[in-house]
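In structure tokens, the next block holds one chain alone, the form predicted on its own.
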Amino acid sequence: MTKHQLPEVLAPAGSLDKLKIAVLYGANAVYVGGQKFGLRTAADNFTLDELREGMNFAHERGTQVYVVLNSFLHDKDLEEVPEFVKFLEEIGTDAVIVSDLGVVKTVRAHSKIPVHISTQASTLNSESARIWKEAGATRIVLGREVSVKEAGKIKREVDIEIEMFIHGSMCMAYSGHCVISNFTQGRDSNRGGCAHSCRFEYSLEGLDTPEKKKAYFMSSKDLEGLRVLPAFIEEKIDSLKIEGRMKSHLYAGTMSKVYSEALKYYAEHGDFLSDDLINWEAELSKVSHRTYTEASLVEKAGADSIFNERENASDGEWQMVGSVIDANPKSGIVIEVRNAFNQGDELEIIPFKGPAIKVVANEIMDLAMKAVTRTRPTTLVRLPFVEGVSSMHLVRQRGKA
């Protein structure tokens, strides 16, 4: 079997809890944001203390941590960057993700932290990648409009690390060039205020067609690249990025687990010819998502990549109902409840490796050993012990019609 260098799985971590989940479920690296300079102001984001704790937690388990500084900064913003960068270097940050030349220069002037160029810079060709390399970047996060084959060509010609999105929401515009939110909501989409205006329904004037009543023409289906993994490996892409710092704990854990398990299977067998491929796809379908597309990974995305539907929060067939706080034969499985479930409900506990463990909640007790028929969010409840369950495992349940 020919040995191939396998790409890392880079997972989103919108909070300290999500960082820990992504790490435990197999991500090789995570990306996080501080309180400033990122593009997700609505995410929890990390305080300085949380950044330090998250860095230690990840590094102790061999996982790298990248910090986003990819907002478009003005001079006044830039004055605050050096102090933050020095802190990031002190706590051992593995890289920063940047989209602006001024920030690149500032980071390099005040630290030795490797610089990754954000997809916000919309790097689509070798000459652009070469300029970023000359400016000191060690990795390029390519625009989503680039195919895997084009990415491989850029890597070979420029000799620089290449990162590509493999999963998650898509922008209708070139990243870093969309200002719809600025005009419709007064929120700067390139300074952390994206209102996802492309997901709204719009009326097409002058048309007397069904499309006029159902005009979500700027909303894209979600990216899903599981079956493109062989191409990523063939083209020696360095990092596979999962979009979604604002998405759920269940999303962070499931995506990290599926893609890392698939790559580990390839490392062992040299192919993806496994029934597990069906299982991995089934797992991806259990997380709330729009219809999946491979977008431009293989062929240029066309009209069939439009998600011409109303957003519906109930689209996800499964939901996370809690996480395991403790599990042992004496005290049973202690679950912190996030969404209520009832006595007799069928649950699935997701281990860090291997298939989900099915449990029927016939016997639910509170911590005082009083029987519970319906759990409540934020409370702790106890189920009988099941072999293979341990703390930090996620618990999910199929939604009820």
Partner chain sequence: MKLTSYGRSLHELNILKDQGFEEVILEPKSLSRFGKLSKDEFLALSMRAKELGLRVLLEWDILMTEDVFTAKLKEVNDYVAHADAVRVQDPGAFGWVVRNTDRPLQFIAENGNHNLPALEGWVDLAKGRLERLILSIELSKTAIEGYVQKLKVPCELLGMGRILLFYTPRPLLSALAPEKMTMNGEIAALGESEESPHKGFPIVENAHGTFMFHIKEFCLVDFAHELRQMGLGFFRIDQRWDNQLLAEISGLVKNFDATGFETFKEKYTQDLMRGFYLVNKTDVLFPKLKNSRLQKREGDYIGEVLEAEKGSHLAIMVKNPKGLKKTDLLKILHPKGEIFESKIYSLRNLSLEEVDSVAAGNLAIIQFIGGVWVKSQVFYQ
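Residue numbers count along the first chain shown, from 1. What you see is a predicted model, and the numbers here were worked out from it, not measured in a lab. If you superpose the two forms and keep the largest set of C-alpha atoms that fall within 1.5 Å, you have the rigid core. First, how it differs from the form predicted together with the partner chain.
For Val360, a C-alpha deviation below 2 angstroms is recorded between these two forms after rigid-core alignment.
The structure above corresponds to the form predicted on its own; please give the structure of the form predicted together with the partner chain next.
The next block holds one chain only.
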């Protein structure tokens, strides 16, 4: 537990940049993946040099770093784990996240790094948590099917750290219990090759309709647990995890900021009874997401937790314009542009703390100081310097194509 008996905010960091963003925007801990052994093969992931740099960056700011080793490894994969684990210990890794008993044993045989049991192991009850504790785990990342009340009971009965997901995409299946990709695509979903078959449309036959019924029946809405925060605190949950190592810089920053600010508010006031709650929810809605649900945090997720819509990656109300590369009175605000904006557009620059800084892009210049009327993605542009803006700040704009 952190001070004030509040849970830590644990943010995803799919790359070194995202790690820095999550840390700067307030995450108490981040989780990252190396080039192997994780479940996000397609993510950038970290080189050894980046792991070392990320670890130093986070630790200098009081943030913990957990490294995922949560694939269901085969014997051949396991051979490479000891060397990696020794490296992780050497650079000061705060914990590894593991879902396979063989990996737990291997980590413990070659290091003293604390072991967290991944949600991939679908730990759902106190007896299960007890078994993993006996195997050497210090923390359990519970399955998303467990309610906060149940989690509190597990913690009390087993006396082990409990981590729960509070935000992000969800597997519809019990985590680790879906092998659709394995058998239909030849890609092991539990070794990082998930093809997201649950997000596609299925035609269903046999449901008493003359024609096949089409539905995205296996696609889950996204988890959002902001209003459940008091219950997490009451049940003394140790860590609140945000899903999404594959997601954007804007996502990593916004989630880290919103949840850490909400918890800080609670620490100061002892409640969430604030207009800020509306603002925090508004902030969460500004990031691309499926319809939100509290899933099973309070009551068992039912049929209303099915998303049943085709994905649309750019359906966020707001979109990320880019990130600030540098900001000083001499060279101005230098933005790495991800999505184009025009002269005269209203932008919001998100500081690490406090409300967004509104900027109208009346004067845009390229890197060579030539005036620009419309920016292009993958370019760098300058805006006049504004007090309060600094490097690594994220820039967003109300959504447009």
